[in-house]
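Only one chain comes next, encoded as structure tokens, the form predicted on its own.
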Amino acid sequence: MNMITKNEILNAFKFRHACKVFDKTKVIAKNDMEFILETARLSPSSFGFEPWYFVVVQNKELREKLKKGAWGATIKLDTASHFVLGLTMRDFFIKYDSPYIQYFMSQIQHLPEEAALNRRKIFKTFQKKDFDLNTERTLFDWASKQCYIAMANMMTAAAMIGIDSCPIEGFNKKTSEEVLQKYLDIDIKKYGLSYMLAFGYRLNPPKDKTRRQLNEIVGWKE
């Protein structure tokens, strides 16, 4: 296997920035966008339960509807080649005793019945005791963390092939989810909006990247 060099990976991280305005004359090729989405599909998640769903909004009228609650996305909605909504499963799907969890272990993970039963018991203890995920909000926030892993992988993968991105949390959650329900046929009792994610090609050069030094953020205990 031909491995990517460390410098190539670091160069992609240096290339990536939160692109504020995209060149709307440039469109991402279909196979490139499918590659980016595939990295989301292959992303890890806690217990491997994949509590996510991604909606790629290309329709201009629907993008206009999304502007209603998305004050941080208006320019991106106008200029991005592709616009992705990162949805997270609510407790309807992700609670330890839900039909989805049972289906997932049986049909996706192909666990034998006894192994699935033991795994459900472990997952129940994890939710109820280990992480104290005993409310709809805490369970959603935990699941949302998994969805963010997929977002990070998509942005890095895009940067590695020269495509820009911008993660967006600048939206009113209630208003935006109402738009999703009314115009995009999303059942907001089953899914919540975690983030928006724009992809395209930069129109302007980015500002210099500013970060703390490594020794300020990492402690070694040897």
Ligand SMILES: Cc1cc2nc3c(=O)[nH]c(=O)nc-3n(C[C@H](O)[C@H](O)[C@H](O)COP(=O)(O)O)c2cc1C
Given for the second form:
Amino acid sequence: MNMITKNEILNAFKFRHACKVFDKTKVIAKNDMEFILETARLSPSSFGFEPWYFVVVQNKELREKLKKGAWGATIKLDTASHFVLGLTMRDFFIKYDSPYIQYFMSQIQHLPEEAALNRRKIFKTFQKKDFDLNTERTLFDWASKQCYIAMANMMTAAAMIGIDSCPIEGFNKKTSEEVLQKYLDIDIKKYGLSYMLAFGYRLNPPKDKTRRQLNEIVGWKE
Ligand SMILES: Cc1cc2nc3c(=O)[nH]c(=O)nc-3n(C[C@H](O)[C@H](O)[C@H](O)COP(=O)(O)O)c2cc1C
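Could you give the coordinates for the form predicted in complex with the named molecule, as opposed to the form predicted on its own above?
Next comes the full complex, this chain leading.
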């Protein structure tokens, strides 16, 4: 494996910022966008169940529709080269006894039947007891956390190849999900909208970063 230096990695983290306005004239090459999405695919998730789905919205009219209720996304919808919706699976898919979990263990993880049965038992205890994921909301929020790991990876990967991004939670969840149902053919009983994620090339230089020092956010017990 070709290693990259710590400096190169830190430079990418410093390069990444929440880009407010993108340069409309610059379009991300298809293979670059596919590379970014590939880092979402390779992201880790709890039990490896990948409770996510990503929709890349390039259609202008659909982007217009998405503006409804999405106060934090308007300028990004107008200017981003690529605009991704991070969808998270609801209990229909992600509850321990769902057909999706069964399919996933047998077809994706290739677990023999007995191993799958055992794993499902552990997953059931994890959801019902260990993590108390006993309502639709808690289950969705837990699955959503996995979806955010993919988001972080996409933003970092993009920065590493000089592409800007902006994570977006500036929307009314109910209104935006209604738009998804009505215009994007997404079954919102099965998926919820976790975030929007815009990609492109910056128009303006970013503001200086504001961050607490490492010793304020890390405690060592030695
Ligand atoms: C989950 C999440 C949601 C965010 N939502 C928005 C948003 O709706 N609109 C926006 O302009 N920035 C949004 N941001 C960007 C943050 O404001 C930004 O990351 C933070 O202020 C730190 O600045 P930096 O990313 O430029 O270093 C969001 C960031 C995260 C992680």
